[in-house]
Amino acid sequence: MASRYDDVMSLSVRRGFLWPAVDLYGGFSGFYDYGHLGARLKRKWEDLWTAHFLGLGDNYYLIDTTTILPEVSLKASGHVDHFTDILVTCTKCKESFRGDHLIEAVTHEEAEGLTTAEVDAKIRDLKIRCPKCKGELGPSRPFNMMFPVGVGPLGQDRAYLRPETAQGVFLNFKREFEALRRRLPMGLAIVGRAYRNEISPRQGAYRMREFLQAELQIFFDPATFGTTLPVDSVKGESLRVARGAEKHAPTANERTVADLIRDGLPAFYVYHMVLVQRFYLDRLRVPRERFRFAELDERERAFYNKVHFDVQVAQDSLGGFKEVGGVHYRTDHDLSGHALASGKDLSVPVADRKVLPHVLELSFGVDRNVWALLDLGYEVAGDRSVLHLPPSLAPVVVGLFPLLSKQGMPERAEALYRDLRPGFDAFYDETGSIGKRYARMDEVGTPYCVTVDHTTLGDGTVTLRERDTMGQVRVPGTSLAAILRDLLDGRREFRALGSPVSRP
């Protein structure tokens, strides 16, 4: 029997969402390509993310920066010295593995953050052998995950592919502060590619060597930021949170904003947790029980973070709650590091003071979020396969079909398609039975289908079908664009459009 992961990957490959890169030559481990539907889904997720998070402040903007950075800048950020995982190599077949992954596979508990000595002791105590050949594993060692690049005709200038999009923001902070008329808080976002030479990429799009990030860096005055936010307006809201050992459980506890602040979390930090949760529950329509924040302790979190909660979504294809983003309080680590290494003063004037801003980072893996949507949405019930994507994210919003390939129906349906296509991601199809055409649309997540039939030829109305309920109503063809826009924007509900009609 195929696993849930195999089912989702089969859908992904079969319908054109996502597949292993360079599969013509056997694949390229840790790299994936997006097909025609996956590219649309990804772009719509990025656009939704950008609209939501840039809308959090009137001084928040999208920028774009180089993906290759000189070694000096990544030395200053700490990545040259600290951006490492624990590498373990088999003494027999020479295959390499991440030490924490080997331990997690046996204990089914997170092992991230262990030292090399602790990894070696665990491997010895648990009698872990090479998963590939059962040979003896050698001593562990740190492995820097950045991809080195030689710049110049002789490669004399040492550089790296950026391991995160954030550093481009920090390097451009001072210029943007001046260009944006010297105001804090200031938010700078990037949606783009990052690169990490993962030791053992696994679980498909979850752990990749080339991946997409969507990050918002919020620069603020730590003395005043919390008082400028409407924290009181959200104090009664409940957040799904797993703290400490709770994150090893397959659930989360509900905690109010007020409780988390009383527990010592900064008010500005908890406020932004609320905004992130709203994005997942309200915009992405992730079921509440499948969402949570998971706290990372000092050993687990990135070296630059003072407070770190992962954003997690429970995915059956990946075995439970998995990270899709994070809320990171980076303090002034990055700006102080770049100021020291460059010899440039990165503090800025705020009222009558000079301030080196702190940074709150809202970071999201685009590929991981796309996969999560496929995992959460894909349902096989009997002979029916359906992908329940939020309508605003569906790669194809509406399918246009003639009931029959004669009697002028194709011409009427294609004319509707041409009218709708400039404003909607529409698809026209007249091959196969109407049931098979509906089934194809269901499987790629299309929320609405329109059928031109005999009645259309008489009164101009068409059949509008909803994916999730399979309900159908008749609506005027001339009003179709306005009705679809209202449905997608949430101004109308399908069930309010009229009395249901029998299926053709």
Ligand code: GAP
The other form holds:
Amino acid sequence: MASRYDDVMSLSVRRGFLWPAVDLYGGFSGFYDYGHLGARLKRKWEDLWTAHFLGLGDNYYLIDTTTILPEVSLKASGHVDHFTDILVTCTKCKESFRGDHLIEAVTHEEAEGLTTAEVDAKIRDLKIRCPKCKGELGPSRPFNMMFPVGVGPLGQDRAYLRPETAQGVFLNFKREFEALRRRLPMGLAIVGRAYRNEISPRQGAYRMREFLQAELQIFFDPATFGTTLPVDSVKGESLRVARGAEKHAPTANERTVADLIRDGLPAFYVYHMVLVQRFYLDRLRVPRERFRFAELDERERAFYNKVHFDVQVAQDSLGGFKEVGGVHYRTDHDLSGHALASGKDLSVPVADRKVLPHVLELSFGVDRNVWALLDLGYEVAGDRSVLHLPPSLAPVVVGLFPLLSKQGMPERAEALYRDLRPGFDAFYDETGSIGKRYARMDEVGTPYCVTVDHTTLGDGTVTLRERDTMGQVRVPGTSLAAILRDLLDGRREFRALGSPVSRP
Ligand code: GAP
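What's the form predicted in complex with glycyl-adenosine-5'-phosphate (GAP) like, now that we've got the form predicted alone?
After this comes the whole thing, all chains and molecules, with the earlier chain placed first.
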């Protein structure tokens, strides 16, 4: 029987969302290409993310920076020395594995953050052999995940493909501060590609070697930030959180903002957890029970973080809660590293003080989020298969069909399609039965379909069908654009549009 992962990947390939890159030549491990629907879904996710997160502050901006960075900058950030995973190679077949993954496969417990000595000891004690050929595993060693690049005709200038978009922001912080409003907090966001030479790319879009990140770096004055935010207005709000050992269970506990602050988390940090949770529950419509923050302890968290919670969404195709983002308190780790290595003062004036800003990073993997939407949305019930995407993210938002390919119906439907097309992702289809046309749209997540029928020819009304309920109402063709806009923006509900009509 096909697994949930296979089902979602099969939909994805069949309908044009994403698939392994270079599959003409057998694929290219860790690299994926997006088809027309996937590219549209991804772009809409990026636009929604950008609007939501830039909207969090009046001094927040989008920037764009290079994807290749010189070694000196990544030495300063700590990536040359610390951006490593633990590599274990089979002495017989020479296949390489991540040490923590080998251990997790046996113990079913998180093993991230172990040292090479600890990995070797566990492999020995648990008698772990090569998963591929059962050969003996060699000693583990740290493996730097960055892709080196030789820049210049002789490749003489050492550089790397950026392992995170964030570094471009840190390198440009002072310039932006001076070009903009010269005040903190200042937010700089990037949506762009990052590259990691993952030892074992797996689970499709989950662990890729080239992927998209959407990151907002908030530069702030650590002496005042918490007091400038409206933390009191969210104190009663409940967050879904797994702390410490709780994250090993597939659940989360509801904790109020006030409780988390009382337990020692910085107020500014918890406040931003609320904003991230709202993005997932309200904008992406992730069911509450499938969302949580999972705390990383000192051994697990990234080398630059002081406080680190993963943002996780429970996905059946990936076996439960999986990281799709993170809330990272990076302190002044990056700015002080770059100031020291470059010899430039990166502090900024705040009233009568000089401040080296601290950074709160809200970081997300776009591909992982797109996959999560496919996983959460895909439903097969009997012979009906439906992709329940949030309407505003659907690659096609409205399908337009003539009921029959005669009596002037195609002309009327095409005219409506042409009217809607500039403002909406619309799709015109007159092939096959009306049921088959609805089914094709359901499977790619199209939230609304419009059918031109005999009644349309008389009074100009059309049938508007909602994907999730399959309910249908009659609305004037001339009001279609306004109604669709209201539905997509959440200003109106489908069931409030009028009395349902019987289905054809
Ligand atoms: N700037 C901070 C940073 O890069 P990270 O936790 O390493 O932090 C941020 O990455 C997000 O990028 C992750 O939460 C995940 O969604 C995404 N990501 C990281 N590695 C990935 C990979 N190999 N494939 C796909 N997405 C990845």
